[in-house]
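Let's start with one chain on its own, the form predicted on its own, as structure tokens.
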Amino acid sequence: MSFEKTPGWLDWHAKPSKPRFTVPPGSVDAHCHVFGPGAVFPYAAGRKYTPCDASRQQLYALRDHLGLARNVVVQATCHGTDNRAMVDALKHADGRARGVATVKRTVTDHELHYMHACGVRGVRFNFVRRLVDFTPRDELLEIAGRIAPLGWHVVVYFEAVDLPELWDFFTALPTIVVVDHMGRPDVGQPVDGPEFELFVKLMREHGNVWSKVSCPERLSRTGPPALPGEVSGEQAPYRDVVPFARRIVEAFPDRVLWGTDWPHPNLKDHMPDDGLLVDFIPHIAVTTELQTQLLVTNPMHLYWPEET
């Protein structure tokens, strides 16, 4: 079976740079994705795109070349429901990732004991809607409420334009909430404007609500240094989002969780560097003591907590 790719859309990078930056021992990409292959796993008939396949043989070299220890590997939507290619991920690591899933609630119990016992430890909500259909609420409900006796979060994302909305649902949630990526904030406005103090707020007041500061290449419109050695100073990668991050990693230090989005699906402008993605890391935990718990304390906590 072969599947033609959306076009417009770049393939990973090939040879991503070794990073300058050194994390600390154990440290855990907690948002990466695989893709098929779409011969072995094919993609879901009502997928909003079609991606380059991304295996986890290519996941874990990756891991290993960068210097990271585990993997936390997201659902990606053009699998739909159909959670066979992360849960084989999770079946091939030795214990070294664990696994978001998207279900529907016609998801059996049988079903979600196995995922826990093959590693995983979440659902994600999706509700950008240029990636996926409408989802009735109520149902995203019941589904959180299924999830949590067995010690599952809900992974939300969204952009920061739908936060009002969302914000009464995402309050009601019974379980640890961890946005992705900051809740794609525009980092051409005020980091202390409206639009980012309201994400702000709601971390401050439900402390059950984590965020992943990733996906500086999604956000940024700066873009990353010309080339990999200009890193420091100003010229750090995607500088226009570091203060966003900064200010989330420094205000919710033990709520924070970092991962590369590899394969980067969806990228026409530029597919990013994975070393440089993290040399970002010390511009925004600037800390020894920040880096550990941003890539290991808070996702060991999060996925391994029986090692902990």
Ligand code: 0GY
Given for the second form:
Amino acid sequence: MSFEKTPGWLDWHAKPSKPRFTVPPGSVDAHCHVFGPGAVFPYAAGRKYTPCDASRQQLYALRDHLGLARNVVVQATCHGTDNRAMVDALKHADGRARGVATVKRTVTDHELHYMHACGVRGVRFNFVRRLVDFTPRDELLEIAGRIAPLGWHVVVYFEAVDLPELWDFFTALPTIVVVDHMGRPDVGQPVDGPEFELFVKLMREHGNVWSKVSCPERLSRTGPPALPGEVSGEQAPYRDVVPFARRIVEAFPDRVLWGTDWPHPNLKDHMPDDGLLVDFIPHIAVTTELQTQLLVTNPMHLYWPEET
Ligand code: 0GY
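Would you generate the structure of this protein in the form predicted in complex with this ligand, following the form predicted on its own above?
And the full complex, kicking off with our chain again.
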């Protein structure tokens, strides 16, 4: 089956730079996706976008290029609740990938146990309206109750403006709750403004809430490099996102994760150089200890606890 990409779709960076920052041994890319390939794993009928193909082989080549050791492959909405491409990626990772699935309430226990055996450790609930249709909260709570005994967690993706309305739902979840991309703050607002304060409050008051300090390329208004003529590496890439991510890393060092978000769905203006995304890390985790927590200790604790 062949698929026509969404008009304006930007393909992932074909030649990412070698990062200047050397990640600690055993570092984990805790947020990335595979897309298809569509000819093998067709995109879902109800999808909101059609991506370019991005295979597991290409993902693992990027892992090696960036000096990373492991991946957490998160089910992308273009595959709906058909987790085959993600599970196939896990099965061909020699134990170096774990996964986060998307399921309906009709998922069987057999299917959940099969996915667990393949390396799935969580489900994703998506509240971003441009990506998914509404799923009733009682269905999501039922799913959370089903996956909790497996030791899985819930990953949530939402826009910052929707947090007040989602607060009660999130705080009722019975598992660890991992928030994608810091709840997508508007980085044009102050880092200590009311919107981001609410997110910090969520993490402060609920010790089961974790955050991915990922996607500066999606949140940034300045982009990389920050100023014309600036050489990458001298200043932080995506510098307007730094105060937000750094605040979360320093306040909650044992509940943060980092990921590339490769192959970067739905970016229409700018496709990041994945090497620069790695170079962002020392600006938000400024000590060796914080870097090790962010890239190794925390993701290993959540996804490979049997090895820690
Ligand atoms: C991300 C961001 C996006 C898309 C998805 O599953 C998805 O389609 O997550 C987005 O468009 O913001 O984390 O990959």
